[in-house]
Each structure stands twice: as structure tokens, then as C-alpha cells.
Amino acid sequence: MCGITGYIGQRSAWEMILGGLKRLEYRGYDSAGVVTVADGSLQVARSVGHIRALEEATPGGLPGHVGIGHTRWATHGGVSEANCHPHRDSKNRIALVHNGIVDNVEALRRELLAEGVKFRSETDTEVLSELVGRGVARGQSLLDAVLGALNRMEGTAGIVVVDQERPDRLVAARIGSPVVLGIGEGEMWVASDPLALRQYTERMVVLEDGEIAELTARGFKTVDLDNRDREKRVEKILHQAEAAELGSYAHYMLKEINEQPDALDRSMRGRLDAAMGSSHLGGLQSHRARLFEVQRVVFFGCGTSLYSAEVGAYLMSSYARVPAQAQDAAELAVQNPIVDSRTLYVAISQSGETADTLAALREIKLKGGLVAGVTNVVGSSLARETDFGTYVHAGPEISVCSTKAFTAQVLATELLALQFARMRDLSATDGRTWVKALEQLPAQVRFMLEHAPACKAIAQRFGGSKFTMFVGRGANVPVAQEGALKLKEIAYVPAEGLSGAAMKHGPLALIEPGLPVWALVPPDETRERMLGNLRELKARGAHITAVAAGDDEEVRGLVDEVLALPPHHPAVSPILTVIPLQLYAYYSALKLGYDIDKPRNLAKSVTVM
């Protein structure tokens, strides 16, 4: 959720840290701060608001060649400068930045208060800084002091710490919250996301859960929580720096919507088998024999990933004829799930760091379940902790509002369903038809992107409506829910996405003359029932925009606008129907003048529970 960067070397730490933090702005934050060490003391700059406010408040920046920085999203304590990171201990010797939550903060705070500590903030992080500060004051090395503090803490922590009396090193640790190291020549970086490093280096080391690293300008060493040495492998940062640049687009969200044809093409590349009418996801091959024993599939995720999971469950049930369901990872994580050895569990997370999804994954693995992963981020926790999985290769997604990751995740579940279907009952002929449809998908998405002017015009008229309804059937129910989520996320318009079957069981009461409704009516087995829903909506005066076949005259006679779908295989429908909904949300937020890429109260990766 929050962003962490740190630097040690010969260059300006301020410039290195600010550059990294700016790369992490997409995660969402409400305040920012930097600490460097110069002339034997901590140099501090903290500010509420965006990084530009921090820069304006610190003309010329801070001196020094070692430091740490943070963009905060408030959890413990309100949005105030006192609660900004980095936090110092009461003797102002060490400074610390922290992503995560200290679960036993109240017990630790009571203990420290009883010993005379006077806290300056409402945060749980200040408790950690005080524990580390007390350790170094007793003569411990910074590494040992961090180890001692972490072994007393319960909860999650991605941290970086600097000591003004030992400015030749940083200490970083990962307890449930991601931390990566950047490797340079005579300099080192640390961050919560590889994206913050890519502009400076191509080499990184990913800390595993429970690892602590001591960094100097010359290199690093890594230990576990018992202070035993750990060997680490240097990896290449795959995302190109320019892929995260805005280019000619006004917003990252619009850029990422338009990147979907290429993202889908990358996601499919090398994974389709035209001759056999099947797909092959590399990670599945080592478990192929066990997959024949699978009797059920459970997809799980949060938010947009949950909706892609719901599409996947529908496709798995409909085409592979394997009973499947989707579950909210946040609920799955706390319900003490009954784990069956004949069930395949599929965890979906764009970042691979979603706390609730990882908690569910770990609970399932603890009970012996077979877990596959779908993620966009190479080296993420989800990628490392699942038994096998697939990267969607959508490229960096900077906007908080997910678009290309959704369609790439849906595609990944579709490839999984296709492979299962061919392993079970789907004929080679039908499989080849499906493969051909997938090969045509990037071009068909480009066709759907041509509806942008129409979506903009509809948004100009209805973008600020008091309520908007999205209706679909079958695999397009989660697409309707995703469309409503996009509108809520960035345009702050109350919206509901639902099944046409559920509409008359209550939500139809919300319809009044002129209210905008988006109806997803592809030419598949759900069409006839959707026609009935259109008649119910029209009878109550709704203004209906349908995403439907261009030659469906019956639909045209029941709605106000039609955004045409190209001829397509029913299985790819959810990837095509969502495109106009993304565009509508974007142009609605644009009309209303909101910060599209950084909506209020939201963060890109929810790494705390």
C-alpha cells in the first residue's frame, strides 16, 4: 500500500529517494517524508499531501548520501505531519520507515510509556523505531537492534532503518510486506516495489518473508530472524522503465486501457496450441498428473481480481464441466476453509502482494491444498508461495483503477479453463475453434476501443448521475460488477452491477425515468433472458446503453444506444464487453474533474488486512 525507498552510495540520497517515491505514487498515499544523514545528524523533511508539497517545503532538498523515504497511507493515526514517516526514536538517533501493521502495538506502547517514553505520534511505527533505538543505545549493532525489535513485534512489517551514528549502512526487513534491494556499482537501493528501482539499476534481490538485509555502498548481507546467514540470488528487473512512462496520454488509466490489445497478445504468446486446440501454462506441467484428479476448482481474489475469478469459475464450469466457484479472499482467509485434496485453488492478484489473498493462500497451503497463482508481478509473494502459476505479462499498471490487469487475468483463467476442457470432454475441433477465437482477441479489443468517442458522449450526458446500473447474465455478471466498481472508484458515482435475474428481486425499485443503465447482451445463451430484462428496464423509463451484436435489431429496438460487438466466441465475451465500461468510467471521471489515476481513499496494492 505505502511506498518505501532508500539509498546508500555517492550520489544525492534526496534525489535517489524522491525519484523512487515518484515511481510509487500510483500506490496511493496521503503524506510523504524523507530522512538523510549529513554532518552526523538526521536531516528530516515531512509533509502532508503529494510529493510536490514535500519538494516545495524543502527547497534544494536534503544533504547526504544515505537516507530513507516513505509515502504513507494512514492506518494508525490521522493524516498529519506528526504521523508522517520516517519516524525517529525518542533520542533522535535512528529513523525508520514501515509498511504494515503492528498488531500488538498497544501492549508495546504501554510498556514503553511505563518506562518514560513520550511518543510524538499516533502511529504503530513509532513503537518500532523506539524498540530499535533502545537496542542501539544499549550498544547493539543496527542489525541486531532490528532483529530484536522484529522478534518482539506481532503483525506485518516492511521496514528500512538508518542510524545517524553509523551512516555507512541501512537495514531492511520483510515480515509479510514486500521489500526488494537494488544492486549497483558502489551504491545500493531498497524499495517496496521493483518499479522504484528500474530507473537506476537492472539488478535486484527480493527478500523472502522473515529476512533482514544489511546494506552498505559495497554490497549487502542477508540473515533470517534467528540471525542465520541466507544466500540470495540476484535477479533481473524485467519491466522496462519506459513502459511505466505516461507518454502522450493524459492519464495512466487511458494509456492502460489502450494497451490491452498488446497486453493480451503478450499474455497468450507461446501458450496456445493451435494443432491440439488447447493451451499450455508452463507451471501446470509439473503437476499434470495431479490435475487429472481435480474434481473442483476454487478461484479467489479481492476487488477486480475477485471479478476475474468469477469469470474464471463460470468458464471452468461451462466449458470444462468442472464444478467451480469464486470466493472473496478476505472472507476465505478467516472462515477456516475445508480444504480438499481433489480441489485446485487459484489465487489471483495483480500485485501478488494483496494481504487478504496471501492470507487465504497460506491457510489453504497449511491444510495441504494445491494452489495455483495468477499475477502480473514477477517475484511477488504470490508467485513465490504458490505451487505453480502463470504471469499475465500485462506490463506495469500504474493507475490505481485496474483495467489491463483485469482483462489479462480473465484471459489467464480462460487459458486454464481451455486446458482443463481439453483434458476432459472438449473435442479437438471445438478446442481449435476456441484457440482461433483467442488469437483474434487483440484485434477485437482494438475494435472495441473505437467506441471511445461514443463512451465519452454518453459520459458527458450521464457521467454525474446520482446512480448507474450495470446488468449482465452468465459470464457477464462479474463484468457488470467490474463496470460498477470502475465508476465508483474514480468518478465516485453510486453504482451497482448485478445479474438480470437478480434485478427484479429488489434493485428494480431504483429505476426511474432517465436513469442510466448499461446492459451486456452478447449473442450467446443469455441473450433471450436479457431481452426480457431490457423490456422491464425500458418500461420504467431507464436510458439503456447496450453492448451487443451490431446486427441485433431486436436489441436496438429496446435500447437507446448500441455499442457493437464484433462476431466472437462466447468464451471471450467478458474481455470484449468490459472495454466500453472502462472507457465510460474514465470519461465520467474526466468530466467531473477528479484525479483519475489516484482516486481518494484508495491504494493500488492493499498490503495490510
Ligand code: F6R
Contents of the next structure:
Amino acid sequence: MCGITGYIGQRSAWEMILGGLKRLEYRGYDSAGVVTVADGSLQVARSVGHIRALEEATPGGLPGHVGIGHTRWATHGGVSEANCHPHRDSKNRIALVHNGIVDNVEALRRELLAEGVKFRSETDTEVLSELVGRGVARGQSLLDAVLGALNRMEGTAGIVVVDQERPDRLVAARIGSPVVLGIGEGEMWVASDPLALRQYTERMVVLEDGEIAELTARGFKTVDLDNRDREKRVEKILHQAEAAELGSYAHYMLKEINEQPDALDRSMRGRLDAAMGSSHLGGLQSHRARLFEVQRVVFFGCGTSLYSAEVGAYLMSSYARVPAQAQDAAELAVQNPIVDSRTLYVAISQSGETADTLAALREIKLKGGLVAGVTNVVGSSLARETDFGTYVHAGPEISVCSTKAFTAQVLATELLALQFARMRDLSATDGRTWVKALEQLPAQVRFMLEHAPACKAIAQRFGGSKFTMFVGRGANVPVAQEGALKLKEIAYVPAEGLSGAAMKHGPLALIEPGLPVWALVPPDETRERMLGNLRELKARGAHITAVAAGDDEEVRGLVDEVLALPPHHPAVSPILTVIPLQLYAYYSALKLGYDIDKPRNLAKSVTVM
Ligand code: F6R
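The structure above corresponds to the form predicted alone; please provide the structure of the form predicted in complex with ligand F6R.
Let's see the whole complex now, leading with the same chain.
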């Protein structure tokens, strides 16, 4: 987690760095700091709270044309000014920002304490600063000192370092945590995410794992951990900066919920084959022969991405008739998975940087497995490390609470399942019907977004309830779980999402008169059994909101209100039923007055395990 950035050039480093940090704040936001170099010494500004607090605490900013910045999500050490980055060595000569975790911190700290170092923070990062500081104090170049420190470290580190005695350079490194360089004319930037760079330049260089870059205003050189030169390719930054602006919306979450029709349209553009009733996922074509051999598909991811994986597994087994399952990436990574050559693994991650998902993917690749990737972030670690894959093209997702990435990921699994289904038993006629259903999705999601006033009214009444239940069946079980996750995450309401089948086995005991329940009752093979669930819930006095067909009078007779679904193909219902749940969570958090885009204790990209 944590966002890191740096600048070297002719402009105000403070302004460049703050501009970058604001774009990175979604990665962590419990404290922030900047160090620049001016008049031969480090200038420091650090503060607990959001970037706004740092700006307010530093009227006029910091002088200088070179510097580094950080926005933090605490791992080692609590949220305090002392633990804010950048961290300096004990001689106050170098300053360093870090995204990652030093696993052997205790051994290194003990060694340095024995040599008389007095640490000022509880962070693992300060140990790295001290190691670099000792290197330069011994006369090493900043690059050599950073190499020396990294070679002693075990763990992960995206870092940027500045030395007050060599203000003509910055050194940045990528050990397990992403780092990209932005290239300008007579100036350079560095950041943990291209999103921070796009406002300044269109050209970037992505460091690979184990690469270290030395940046000056005129350019950069890259080496590996053994100090051997590495050739780098300059790439274009693809996402539009404007797409990351809030515009007229009050929150990124609301903006991103409303962007879903366009995101879905973009995600499926050029990927549907109406004539053949199939889909083309660019990356898959080159592995077509091997895909015919696949006998099992395992989707994996974390959080919301795990729920989209669960929908994907459901679609793959129901429609393509290929045995499929979804697994929590964190569990998969540590359970010594049995990997075979006839299984296709599909890693799903919005950011492409979730540590648990990357760990699972590396474990599977180590064992010879074939891994496809589904991600939103171009050039992310996941995109680089999978054998092939597809971008979901949802556009930058800034709100910590994921919305448009979920529907775009589910869409990617629809396209994958459709392709597999057509390669196996699904007829061309049935394939064409599915393709048509997908084409209608943007308009149908627009229809679902019109339920916003109703969702707001329900949130006004029930948003602060002590408990909320979400119930679905089949492909809508993960949607129910996703609805509960949204509500927990931003409105801090205890919530559970579950299969209607599981209700009687325990969770029904939680229901008391007046408690809100959201029931997903699309007109498909799950409807009859869901009707049974509605009766059980009604008998116990729950306040039931159903997401169901508008003309389903039987459902209407059993619930308190219905949010109508348009007529649709059953395979696409998860992309429609989730919309009111996103809106309900949003309006609940709004009513309760929480910081919707930056919920407490969380960060957008979970780059630690
Ligand atoms: C919930 C949410 C998280 C992420 C999870 C995985 O709204 O955003 O649960 O889905 O941390 O993140 P990615 O998809 O980036 O791997």
C-alpha cells in the first residue's frame, strides 16, 4: 500500500510531489510527508492525516527542485508524525520513502542498535534509511549505498531516496512493489503508479522487479541488484488524466458507479463476435490450442475480485460445462496447490498489485501452471507476470470501494465463459443470444442506475441499522456477498451476504422484526427457491427489498419494495443486481457522514500480505 513519488527538474518539487501524492492518496491516507533539498539541506514536512492536512501544516510549501513524497497506510508502527515518511538516517543526510515491508527488520535493527544508532520511529523503513545513510557516509555513491542496503534487506520495497549532498539525483528501486519513472524535457518524476505521472507526462518507464534507477533532470540509468546495466523501453501512459478527475460528482464512488455503462461498453468493444455468437479476448487467441485441452478452471482474487471470480466460476461451469471453482488468492498462495497442466488459472485483480494475488500466481507459475490475468491496470505486476490475459478497461478506479471494476471483471469472465462454451457445446444460436444480452448491458445498467432515488430513500430509513442481510442464490450469492462487503467497508454496518440455502442453517437467527434484508430474485432457475426464502424472512418480520423482475407479482406480494430488473439473459444478472447494492452502500455512508472514498483502516491497493 502507500504511495511514493519523487521529482527532479527545474520546477517546484513541492508542487510536483503534492500533485502526484493527491493522485496516489487512494493507496493510503493516514499520514503524509515530503522532503526536498534546498540550500544544501533536507527540508522536511510531515503530518498525520490526509494530504490536505500536510498542505495546511506547510503554508507556502517547501523550497527546492528535487524531492520525494509519501502517503502512508500504516504497517509497522502506529499513525504518528514520528512514523511518517520520508525517514532520514541518523545523520540527517539522506531521506527515503518506502512502500513495502522489511521482513528481516528485527535482525537489522538489533545490529544497528548495537552500533549505537538511535531510532526515531517504530518503522521498518528507518532501518533502510540508516543502511543507505551509512553507505554514503562511507563514501559510496547514492546508487551504491542503495544497492548495498537492498542486498541486505529481505522483503518488499518500492523506494525513492534523496541525498542532501548530491541534490542532482534521486535513486529509486522496485523490489516487489511497483515503481514507474515519468520522463520529461529536463525533468523526471518517479511514482508507485502511472496515475500520479499522467498529469505531467505521457512517457514512462516501468521498472521490473529487482531494478534500481538513478534519475537526474536529464535522464536515467537502470541497473539490477548486481549493478549490471538494464535496457529499458519507454512506454506511453494510457489512462486519461481527466478520467481521474472528480468533475461534478461529490465522491469518486458515485462517479465510478455512474461510469459503469461506459466502462462496460469499453470493456466489450471489439470483443464480441455477433456472427459466430462468441467472443475474442485478445490475449487468449495465442493460446487457443492449449485452451482446448483445459479441463478445469480456477479463478482467484481477493475481496471484490474474489466475488467476481466466484461469478466467473459459476458461469464457466453452468454455461461452458467446464468444472470451475473460485479461490481466495490468500489461501491459494499458502496451501501448496496441486497444479496440473490441464487447469487454467485466472488471476483477477483491479490493481494488479495485490500481494496475495501475486503470491498465488507466482506459486502456480513455479509449479508450471498456465495463468491468465484479468486486471484494470495496464503494465501492473499481474499484467506482466501472467502468461496472457485481458485488460478490463474500466478506467482509473480511485474510490477505495470497488464498483466499476467489479462489473467489468464479471464481464471479462462472461467473455471467457462464452468463448469456452462456444469452443465446447454451446450452440451458435445460444451463443448469439448471449452476445445480444451482453450488448444490451450498458443500457440495462443505465436503467438500474435510475433506482438511485429509491436506494437513497431506503438508505435514509435503514442505512444505520445494526445489521443488514443480503441473500441470493446461484450466480447471485457472490453478488449478495459483494453487497455486504460494500456496506461494511464504507458505512461500517455489520452485514452478511449469503446463499438463501444457508439461511436456515444458522443466519436466520439474526433476523428480528424490522431488520433490513436485500433479496436478489431474478427470474431464473433460482427464483422458486428464493420465494421460499422470502416467505421465511417475511414470517420473521424482516423489511425486505427485492431486486426482481418488475412484473413479478408473486415477489411483490412477499416483500416491502421491489427494485425492478429489466428483462435480461440469466447469465448477465450479476452485473444488474449489484447496482442497487452499490447505491445503497453509498447512500448509507452518505447518511452516516463517513469519508466515502477513504474508509477507515483501508487502502486501495493491498500490497502487503
Ligand atoms: C472492496 C475492495 C477490495 C479489493 C481487494 C482486491 O471494495 O476494493 O476488497 O477488491 O483488495 O483488490 P484488487 O482487485 O486490486 O486485487
